[in-house]
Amino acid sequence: MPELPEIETIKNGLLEKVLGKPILEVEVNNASVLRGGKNIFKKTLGGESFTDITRRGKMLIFEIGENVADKKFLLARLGMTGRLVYFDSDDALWGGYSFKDKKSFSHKHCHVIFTFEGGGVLLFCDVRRFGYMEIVDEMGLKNKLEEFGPEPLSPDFTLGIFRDIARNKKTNIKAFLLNQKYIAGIGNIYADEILFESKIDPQRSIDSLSVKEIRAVYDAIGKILKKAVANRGTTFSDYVDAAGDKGNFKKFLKVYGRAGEQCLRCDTKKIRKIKIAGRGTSYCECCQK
């Protein structure tokens, strides 16, 4: 599932490509990925443009048009396998195929197509269809945003804030990091990498962590996420950025996806994989205490 670094990378790519461009046509090939209905979706977006694109956790927020009195927003969640890819023209290739090719990946799993003035095309594709798009007004957006904890890369996310969020929590640290109500945007990949970096066993209860250990986790959150954003996210199978390119952070992973391999830090134990909070969790039982 795309996490904060992947969604941030997609956002930055789309800001360069689609901002301010009039939307000439909206095609919906599969209305099951929409919340609120196909007709409202097409009517709201047709003839408009995106005036801003922001991110909250793993959610993309497209501001629609200049109408201040009745502002609308397009929300996009990519789920497990969703992709948002921009073509400069409908003849451009992605993975060797034009999206017009009915045998291509992009055509088969393409559910929404935005065509812009000048020929640019934005595709929302999703193999497993866990992702979705939704039109909301300002109140609807406000309600959505209340579901998220603080942004871990925001200047407002201080050590003091992190300590306050963690205070009196009885859950284990891995489940805590995955909970979007506590901190927005961290998923399974980066939770494992953050805990390896901070040398904390993912099974540890939050209330068992010392002041020094809390600080270590906080520092690791910033370090790992910033490095992942700088390397345009992590690709294992499905994730690509707005240009259809893979992320480069996979080569920096220390534990995620390395179960059974030798630990890169201690070189004495193999990376172990267990299940925590319903998610596969990789860690070194020697390095992480």
Second form
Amino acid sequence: MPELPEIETIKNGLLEKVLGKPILEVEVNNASVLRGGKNIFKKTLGGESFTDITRRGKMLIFEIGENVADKKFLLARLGMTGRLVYFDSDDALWGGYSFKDKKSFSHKHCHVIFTFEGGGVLLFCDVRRFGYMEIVDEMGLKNKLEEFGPEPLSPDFTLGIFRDIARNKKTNIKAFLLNQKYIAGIGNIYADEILFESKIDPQRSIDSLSVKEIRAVYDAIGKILKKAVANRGTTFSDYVDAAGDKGNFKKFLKVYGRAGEQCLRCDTKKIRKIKIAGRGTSYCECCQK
DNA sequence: CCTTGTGTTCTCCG
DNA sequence: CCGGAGAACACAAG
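Okay, that one was the form predicted alone. Can I see the form predicted in complex with the DNA too?
Zooming out: every chain and molecule, the one shown earlier first.
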């Protein structure tokens, strides 16, 4: 499940690999992962290069070309199982590349292939096809960006801002953390880890949280996400970075995926798993109140 | 049946 | 009856 730390890691990897490289060809094997037509997609990208790559929440933004007057952007969302992997040679496409996770790398799930000058290829693969790519103009990008709450690792994301966002919310803290319009980039893994770190029961409603508890959640958001970025994200099942490598944060997970196991903090209760907002939620009844 | 990110639709409430 | 918030559902396939 690529969340903020995973998308950030992919973005950094792609910046090193594809920035400024002319795109020779775009092959679309499955147009259902494109929003908008395949022809517009190929026409917009052909002969251009990515002049910048940024991230907003779980969305990747590729700036296309040097034309300042009429900028276009490629937006990529990976959904649950989407991957963006770069290979220095297109041998990868024909089985000649020693991919580190061969089992889950299947040509049949490669929906878009970008070929760069010099022979590098960038693959957009997605088994479940929840992910998609889309070309937008400046206005379209602006509209998309407005759907997101603040970036939790930005200096603009202050305790005061967090309190303002949380004010008057009736929903539970877990659903709140997952909602991209409140804070951008948190998904199911980090929501559970943040609530474990801050010792808050995921079922608690926002308006029941004390000033101190709000601050604990705020602090945990920064702490967990920073550490996850530093460790190149979490690989639970599908996630790999732009080079095909797994993330290293899994070993630091304290609740996610530990249902039925002894709590690592209080060592008195087993981690319980319930469903909140339709999502599996792991927490310790003993230490999260 | 389970898994989750996101886009849509439904329902509730003032 | 309108708007907004929040909840519920739909989707995909291993």
